[in-house]
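Shown here is one chain on its own, the form predicted on its own, set out as structure tokens.
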Amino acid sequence: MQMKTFRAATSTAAFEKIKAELGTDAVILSNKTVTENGTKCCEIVAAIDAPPASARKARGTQRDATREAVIEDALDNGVGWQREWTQIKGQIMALMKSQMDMNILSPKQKLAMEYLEREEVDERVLARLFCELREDGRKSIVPLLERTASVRPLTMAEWKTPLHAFAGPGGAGKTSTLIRLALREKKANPRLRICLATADAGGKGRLVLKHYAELSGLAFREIITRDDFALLKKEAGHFDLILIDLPGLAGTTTLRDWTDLYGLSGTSDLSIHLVLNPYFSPAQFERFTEKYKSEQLASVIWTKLDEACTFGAILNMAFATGLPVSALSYGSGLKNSLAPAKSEMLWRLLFMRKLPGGTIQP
């Protein structure tokens, strides 16, 4: 099966694209309105059992036995394999869950596991915790959680790299996080030379970033082309800290694709932080895990914590990516609303619903 996502200003225009590329036999899997770069558009996911006739003809009968044809056919059928693999994983987890008899745990361990389940912690994480807890009724769950979700505080003392980029889906709070970090560091050391840079030329965050740079006496740069980033790297010696706001990645573009295109790949003094909210759906988190996978991705920053109902996603992403949590952001203000992550902060947030600022989240 071949599946593809189509976007257009209107549903009519999107259907025309589907008809032209997949033909009249295409099946509509989803139809919704999304916001891309601040503009609403129609997004339709369509699928067809076999490649369209025009595509088959273009391949030609002579290529059927070639290595390229075999790979292309495998990719065409990749969606089906992915669906089957998802079903297999679901069945395995269902079997494992049936074997997780919480009654063999101590009352305290059982209570903690039941609480984590209510916080929407993933079954894979719960299964791993259960296997370790059942060996010893006296074992505390906190050390196990610390091995699952590590922290690395986002401070200049902890992070020696001068360049920090902030990636993540639109609306996650990348621009706000960048401004909060700049204001915090400038307050701690007024003589610090900080540069704010944006690679999101079409986004509203560009104007916000420029505005705060001017108000706070910080340098401001725009990255529109590959040469702009090369120029910024040459200027790096003039700054103590360079914070870069990356754009949301549309369609099938991955973080690796974008960093390759703009010449960020292989930059040893650059750390990229993934900015997320706890209230994305599990399917979205899985997609983000793949979309933002990169050797340069160094940590996860959690924002809008005061708007979340559950916090299990923090454990789930730590388990899925192996990345440490570096900062926690909360509240609408830009000052004193970004805290470098500490282990005790995570567990107070998860078990007591206590934000880093001391507020209890209802």
Ligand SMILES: Nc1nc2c(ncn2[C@@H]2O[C@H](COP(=O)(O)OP(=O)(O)O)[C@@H](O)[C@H]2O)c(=O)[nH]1
Contents of the next structure:
Amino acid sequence: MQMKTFRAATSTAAFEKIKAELGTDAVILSNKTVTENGTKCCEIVAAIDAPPASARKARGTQRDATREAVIEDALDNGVGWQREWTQIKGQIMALMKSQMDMNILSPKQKLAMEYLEREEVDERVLARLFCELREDGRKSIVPLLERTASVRPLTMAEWKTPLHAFAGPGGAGKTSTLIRLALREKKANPRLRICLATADAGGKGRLVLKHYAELSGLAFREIITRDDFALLKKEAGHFDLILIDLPGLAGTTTLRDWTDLYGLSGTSDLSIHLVLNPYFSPAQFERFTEKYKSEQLASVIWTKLDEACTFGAILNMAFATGLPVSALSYGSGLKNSLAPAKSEMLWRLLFMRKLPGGTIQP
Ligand SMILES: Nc1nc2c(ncn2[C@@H]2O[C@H](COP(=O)(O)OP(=O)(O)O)[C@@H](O)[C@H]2O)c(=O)[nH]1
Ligand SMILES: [Mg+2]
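Based on the form predicted on its own presented above, generate the structure block for the form predicted together with the named molecule.
Every component of the complex follows; first up is the chain already shown.
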């Protein structure tokens, strides 16, 4: 048995190191938060029976030489198949689209559909709307849209759970959203006991959060390992609102992997919000849907609306995930740039390109 100690800024980073060096069969013997040169970090002791990944890799290179091994690897890894399936889906949708004769709709319905197409609402959503609209020329599109994309405004009155975490790709606006929310709630109710926590130890957002916490008299906690999260849960009763900044998840790590790793999975009073920008590609959105799929994922927050020129992604993701939209952000500043979502805001964005702040996007 080979045993080794790994240290890194976060559990995720330590596990990445273990995976790279010992492979996925490594057994974790201990996992704790330690202090190194005055800074907290994660220390994991891992062990493996089999030879390390580097040795297996060398074996793999020989195997790669045979044609069977190449096919076997392709079947194992599945990404190629997934891509192919996406292409097939695209072709089916293109066929369906040619069957969608917009002229059988009333002029008003047709115009609404054209607007949605202009906003890059995808074929799946358009096909569903078309099927419903063609039944009755007097049918309005708004109730159908409301069913597709629900809203649940991100306010303490609407969300009774005290624990909220913010997930999403790096740079999407997680830290900014969290600070905006904390500042707004604190302003509305100065007596509110708010705690800002960061699990993004390597990110620069950590210092920003710490700074705002100090400035506004809010508690600040760092989550390096699952022990720290367990501690935070223990003291949860002392706070009315705990906002947790999650790191962007690298590589193949999914939100479920991450929440399992940090012991967040079983926490029932935790709501995770997915922070996204509307201008990713459709394939990227599909990837995010898979990566962030989790029972704890409770809403989608759309940020950087002021940098977008189409807004169909909001409807597409609502359709794909079934999650409500909880907040919209439309400016880089921390003040007056985040609005709890309302249905009208979505329809103004989709049909008028009007931001919640009133600006109309070109
Ligand atoms: N224009 C614009 N910029 C934003 C918005 N939200 C966040 N940002 C900026 O996007 C950058 C990344 O935001 P940050 O919160 O650090 O993202 P994180 O990596 O997900 O935590 C920062 O420079 C923010 O000021 C927004 O709604 N509009
Ligand atoms: Mg951040």
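Numbering follows the first chain given and starts at 1. No experiment lies behind these values; they were computed from the predicted model shown. Here the rigid core means the biggest group of C-alpha atoms that line up within 1.5 Å when the two forms are laid on top of each other.
Chemist: After the core is matched up, is the C-alpha of residue 18 off by 2 Å or more between the two forms?
Modeler: Residue 18 C-alpha, core-superposed: shift of 2 Å or more.
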